[in-house]
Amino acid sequence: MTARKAGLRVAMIDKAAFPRNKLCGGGVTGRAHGYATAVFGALPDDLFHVSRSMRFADGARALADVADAPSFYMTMRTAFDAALRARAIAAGAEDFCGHRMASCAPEAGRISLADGVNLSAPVVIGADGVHSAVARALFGQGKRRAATGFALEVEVPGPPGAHTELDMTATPGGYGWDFPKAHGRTLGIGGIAAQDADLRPRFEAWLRARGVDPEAVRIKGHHLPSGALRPRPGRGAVLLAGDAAGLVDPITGEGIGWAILSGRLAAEAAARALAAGDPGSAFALYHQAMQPIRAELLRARLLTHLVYHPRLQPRLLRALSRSDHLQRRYLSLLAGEMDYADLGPRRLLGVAWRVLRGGA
């Protein structure tokens, strides 16, 4: 959308035909909703089930219920992604969805599709996920498993749940979620892939504890770049956005907002570089614009040592259960109403002090 508004020709490539299934909890924060609206315009209300009730849990034990939480926009990614794609096509993007790539030479600006179509462009934006073919063509396979997350998830049809639930101890280095949707619930757990080799049996037990028979639902799995922020999300006239750039919050697992914002920034950088007649300058412009996002995610990475530390986490959960103030801060971060930078050194010390005292 942003590139088309700038007058650029755009080819949109995806191996899947839309609407297509996308394994994702589908929790859209207020900040992400704002980014999407700014880029794509007002979105239909029926894309979302708005949840304003949050439960923090420790396994089957409720730690805190917050009835007037910030709004979380719960969506099914099948419908959400299809709606955004339709807006882009209506704006004039050329549609190559449903076509697999046969070869990718992004620095040469060449993409060949399996059906024999060859495309060329002065700037290539790789927004092709955690296993990005564009990133591999730039930097090789790499060893990112230590910071790569993995999640398992199911869709349970029926009435939406009464609240959004986050289980803070569902898996080491991660959490579980029970998200209410218009026609059911999305339940999942996720953490660092290398830290939990027994995620499947853990998930099945977790589902049973919530009254869901694992044999009666389809369990799906996927990777996510939790904390795997790429030092350089591109090179020259090649830019990486969203999961391909590792733009996922390592505490919350949220990546939709950063994907939309980074896509907008990449398109703006491409437009500026092309207007100057220098496509190779696109990455330098993009990298500069990305610094606030990178700084925010690096702060989040530092905080994971407090949130998921095996010795400190019980104290954090005790503090969370006892402190309305800490609950509000956590929810403000989850909802995108405040940034990690907004905590500041004094507030961070205050949070650490509450945790160390166990909320006393």
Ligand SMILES: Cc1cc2nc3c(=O)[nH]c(=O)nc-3n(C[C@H](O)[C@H](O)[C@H](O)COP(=O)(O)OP(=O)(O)OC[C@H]3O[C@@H](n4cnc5c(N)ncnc54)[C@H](O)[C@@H]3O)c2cc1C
Given for the second form:
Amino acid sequence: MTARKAGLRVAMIDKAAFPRNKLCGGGVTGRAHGYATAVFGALPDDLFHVSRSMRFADGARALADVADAPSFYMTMRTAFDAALRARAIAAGAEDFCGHRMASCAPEAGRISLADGVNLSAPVVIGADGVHSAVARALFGQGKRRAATGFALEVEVPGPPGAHTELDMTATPGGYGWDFPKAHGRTLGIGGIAAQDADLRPRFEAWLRARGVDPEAVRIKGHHLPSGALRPRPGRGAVLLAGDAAGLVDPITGEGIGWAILSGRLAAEAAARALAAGDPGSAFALYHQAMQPIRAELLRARLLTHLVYHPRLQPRLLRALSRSDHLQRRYLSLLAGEMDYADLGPRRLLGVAWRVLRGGA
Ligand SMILES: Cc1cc2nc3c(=O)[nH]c(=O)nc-3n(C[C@H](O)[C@H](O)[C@H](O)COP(=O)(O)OP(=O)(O)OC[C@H]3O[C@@H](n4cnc5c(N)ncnc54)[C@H](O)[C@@H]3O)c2cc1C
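Same protein, the form predicted together with this ligand this time rather than the form predicted alone?
Every component of the complex follows; first up is the chain already shown.
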């Protein structure tokens, strides 16, 4: 969309024909909603079920209920992604959705589709997800660094749940979610894959405890690059955005907003590099523009040691259950109203103090 607004000729490639399913909680934070609106224009209200009621839980036990939490825009990715794609196509992007990329030589600007179509472009933006083929073509297989997180999820049709629920102890190094949607709920648990080899049986027991029969729903799993930020998301005229660049918050699991913002920054860098007649300078421009996002995600990675530390977590939960202040701070972070940078050393010390005192 941004590239089209800058007057560039754009080929939009996706192996899926839209609307398509994408395994995701569909929790769009206020910040992500703002990024989407800035890029794609005002979005229809019926794409979202707005939730302002939040429950923090420790397994089956409610730790805190907050009735006036910041807005979370709960969506179904099938509808959300199809709406964004439709806007990009209406803005003039050439439509190669439903065409799988079979191979690519991104630094030579060459993309070959499975049905024999060959495309060439002076700048390639790889926004092809956690298992990005464009990233693999640039950097090789690596140590599957982009796949450190794993999550399981189900959709349960019916009335929306009364609140958004985060179960802080559903799995080590991660959490569980029960998100209300217009026509049901999305429930999942996810964390660092290496820390939980028993995720599936754990998830089945977790669902049962919430009154959902795991035999009656379809459990699906997917990797997410939480904490797997790529140090160099691209090279020359090849830029990686979203999950392909490892842009998932390792504390909250949020990736939608960063995917939209990084896509925008990539397109802006491409437009500037092309206008200067130097497509190969696109990565340097993009890398510079990405620094604030990178700094945020690196701060989040540091904080995981506090939030998910097995010895500190019980204190954090006790503090969370007792302290309105901590609940508000946590919600502001989750909702994107506050950045990790806003925590600063003084506030961080204040939070650490509350945690150590158990919120007393
Ligand atoms: C279970 C789960 C729950 C999550 N919940 C949330 C949440 O509630 N809120 C949140 O903000 N984030 C959440 N995330 C993270 C979020 O889903 C991702 O960060 C986000 O979708 C990244 O967007 P993307 O465009 O980079 O990648 P994707 O959404 O994965 O899109 C990549 C696209 O590339 C296409 N593609 C891949 N390979 C090829 C190929 N060879 N040829 C052509 N096309 C190809 C795919 O079809 C796909 O459409 C969750 C992730 C998981 C796994």
